[in-house]
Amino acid sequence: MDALINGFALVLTLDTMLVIIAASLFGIFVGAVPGLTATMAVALLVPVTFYMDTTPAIAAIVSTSAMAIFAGDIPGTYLNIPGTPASAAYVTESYSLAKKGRAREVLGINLVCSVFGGIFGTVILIVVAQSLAEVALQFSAFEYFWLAVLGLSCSIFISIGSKTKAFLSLLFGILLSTVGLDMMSGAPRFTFGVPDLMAGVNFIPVMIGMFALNELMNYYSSKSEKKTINIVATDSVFHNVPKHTKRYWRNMLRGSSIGTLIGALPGAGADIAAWIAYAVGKSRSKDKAKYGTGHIEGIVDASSANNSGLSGAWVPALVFGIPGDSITAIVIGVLYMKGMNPGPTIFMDGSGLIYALFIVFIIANLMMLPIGYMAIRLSKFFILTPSRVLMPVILCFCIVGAFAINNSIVDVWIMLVIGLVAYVLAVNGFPMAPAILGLVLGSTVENNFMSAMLRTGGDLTSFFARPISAGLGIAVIVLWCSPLLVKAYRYQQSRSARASS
């Protein structure tokens, strides 16, 4: 109870509440401008959080990401251009309805579903994380090794597109994680005589380069923007929301459940959660033919899933220190920057920080209603803001932010080089999430493997000697073999079909 009271005391201060409001407005603005993603918003925010206490810093990230994910629906509805990847799954439905004069009705149901999904995911986070943390306290180097390997493997199998490219992206991230002094020998690796690299590559400049500078270069390499709104919006925001929520409440529950589950998988994120929820909703709908022509049901499933996925991604990040998506990867970097180690002990420190985090999640999602309503009414202002004005400002933020972490020009060079590499990878279809997982978890895999080897004298069978470690190890091996198992199953099915015919 004392920890809960401390949590309220940490959040309900003037400074933290002002930070939540300011971060919410920032998140709404960035999310509503086409081409600027939620991850980019969080990456740009990190240098500012460097000067905050831990609670306001986490509150700023939570508020910004939640608002940006919702705000991505605004340009999707008016321009058929999703503001964030998480809105792409149902942009056709939104735009088709908007052309019929129902833009504000669409955004109203988007807003309510986002709030519902966010709170649903937060409740799951509160219930599950505490229990998982008690289990995680029993973990040793063996369990953490397999858990990290499982996270890296999931980032490949879950990624959209070529698995080979996802694997190569993962190797790039792991390569970055090997920079610095070797844990066992103390010998420098890939430091090229630069003293600033002895401690390894700093997360924050890499994140800024991958998600902010990469997007900026992508903007300048594309054709000039031309944004005109042809949609006439005169309908009410909330008038039809009760009718839709009463009819599709099961979809909201199902979408939120899928979003939380998918969000908790390392490397998945809100965009994959939205796509899967949309596909599941369509497969179970009685009105499949209406999908793609402007159907509220498809919007309800997916928009509930993308915000619940945000909360779900915090479960592995807080309990095991394994990021669920790129945003929680940045959060882990911020927590390390604040001198905190994400993991089960974060639940036992008694400072109330974990309860403060839960309270921030609930407040941020509730504040989405009034701020989201205001954003819907001011949609045209956000959408028509010329990106060519914003991009130079964002570039300045990138450079200043990368430098301000350690007052080191090396971090600026790291940000520039990583941004260029990320741009080349992105335009060639390489996903970024595996690279981030590789960077964050590469050292976890190496350190726990070496620690286990030292403890057992090099006995590899010890990784299967403990029950949980053996279970995780078998899960990883089954996951690796799953493509072969699926092929064998399909071959057997087709052979049986031919034999019966």
Contents of the next structure:
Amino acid sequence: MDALINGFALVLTLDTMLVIIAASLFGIFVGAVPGLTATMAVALLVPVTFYMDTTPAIAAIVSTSAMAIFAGDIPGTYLNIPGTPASAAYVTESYSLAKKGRAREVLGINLVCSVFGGIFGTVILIVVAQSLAEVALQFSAFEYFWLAVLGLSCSIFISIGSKTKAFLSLLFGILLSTVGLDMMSGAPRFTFGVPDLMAGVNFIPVMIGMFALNELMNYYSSKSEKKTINIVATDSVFHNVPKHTKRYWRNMLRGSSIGTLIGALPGAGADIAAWIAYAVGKSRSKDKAKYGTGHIEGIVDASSANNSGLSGAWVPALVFGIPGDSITAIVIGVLYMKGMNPGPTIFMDGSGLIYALFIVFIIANLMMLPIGYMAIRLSKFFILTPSRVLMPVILCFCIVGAFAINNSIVDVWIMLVIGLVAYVLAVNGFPMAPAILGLVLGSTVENNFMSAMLRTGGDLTSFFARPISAGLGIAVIVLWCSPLLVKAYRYQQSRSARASS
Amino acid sequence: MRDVVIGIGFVIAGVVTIYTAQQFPTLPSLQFGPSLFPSIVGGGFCIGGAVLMLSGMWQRHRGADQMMQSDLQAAERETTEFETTEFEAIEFETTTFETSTLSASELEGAEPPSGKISWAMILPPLMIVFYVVASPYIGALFAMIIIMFSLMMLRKTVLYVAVAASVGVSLAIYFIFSHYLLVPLPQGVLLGGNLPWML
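Please supply the coordinates for the form predicted in complex with its partner chain, as a counterpart to the form predicted alone shown previously.
Entire complex below, previous chain first.
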């Protein structure tokens, strides 16, 4: 109980509340500009949060990301261009409705679904994380090794597009994680004689390079930047919301559950959650034919899912230190910098920090209602901010932000190199999420493997000696075999189908 | 075609990684040590790169084949038209989700491989290099003003907007980071390292 009161005391200060408001506005801005993602917003925010206390720092990240994911719907509705990839699943629906003069109604239901999804995900986080943490307390190096491997494998299997590319992207991240002094032997690896690399590649410049510089290069490689809004919106924002929520409350619940679950899987974030929720919603709907022509139902599922995915991603991040998406990957880096080790002990220390985090989640999501309403009314202002003025500003932010983490120019070089590599990879269809996960989890996998090996004298069978460890190990093996199993099943089915015809 | 080049790139990177890793020491009690994980990654690069390369070559090969056969197919199409349309109708249901997810990855910023890429994408990296080289002399503030102003003008911003925005925002960023967050941004030797608020 004391911890809970402490938590409230940490959150309900003027500083934290101001940070939440400022971060929400920042989130809207970044989310509403097409080409700038929620992950980028968080990566740019980190150099500033670095100088804050832990609670406001986390509050800033939570509110920025939640707001950015919602704000991605605004240009989606008005311009048919998603502001963040997470809104891509339902832009067709939103835009078709906007053309019929229902833009604000769409954004109103988007906002309510986002708030509902975010709070739903938070409730799951509160309930599940605590009990999972008790299980996680019994984990040793063996279990953490398998868990990290499972997380890395998930990031490949759940990725969109070529699995080979996802695999290579993951390896690239793991390779980055091996730079620096080896934990076991103290031998320098891939440092090329640069003293700044001894401690390893700093995480934040890598994120800024991967998500911000990469997007900037994308922007400058494109030629046109015409943004004209031909949509007139005079309808009411919230007038039809009760009607829709009453009709589609099942969709909200289903979308939020799917979102939380997908979010909790390592490597899959809000964007994949939205696509899957949209697809599931469509397959279960009574009026499938209306999908794609401007149907509120299609928006409800996915719009709830992307925000709940955001909260869901925090479950494995807090309990095991395994990020659920690229945003929580950044969060884990921030927590380490603040001297907090993500893992089950975070729930037991009694400082109230974990409660503060939960409260921040609820407040940040509730705060979306008024700030989001304002954003909907001022949509045009957010959308029409010219990118040609904004992008150079962001570039300077990237440079100064990367420098500010260690006051080292080496970090600016790291950002540059990683940005170039990420650009080449992303243009050729390599997903970025596995690389981030590889960077975060690479050292977890390696250190746990090496310490387990040292303890057992190199006996590989010991990874299957403990029950939970064996279970996780088998799960990994099954996951790796699943494409073969699916193929075999399909082959069997097509054969039997052919035989019967 | 690009996949083939990138695949070769990964194979080379893999070989270099493995070669570098061989020079790391091993632990006395075990057969392996710091070189184990980099070697696994290097091996993975080689395998993944080879797969990418081969599938790229195969696709290219198939593409060339298709070009040659397109005339033949056109003739054949008439006869099979009924069958294919029916087949497509069935296929459509199952692939809607896959195609929609594919378009998602394109929207994330990945250009379609066939699209031509403008060389202007090199501007942000060049500006970063400019900052690193120039900021010790002219200071972070002026470096940022120059970067913002030139990038804005390259995209044909109205002159007074570009001047106002680049100067105003640079001052704001400089002030926030150097004064409020106490980050020692380079001041440069141009003004003798004495900007008014950095005493």
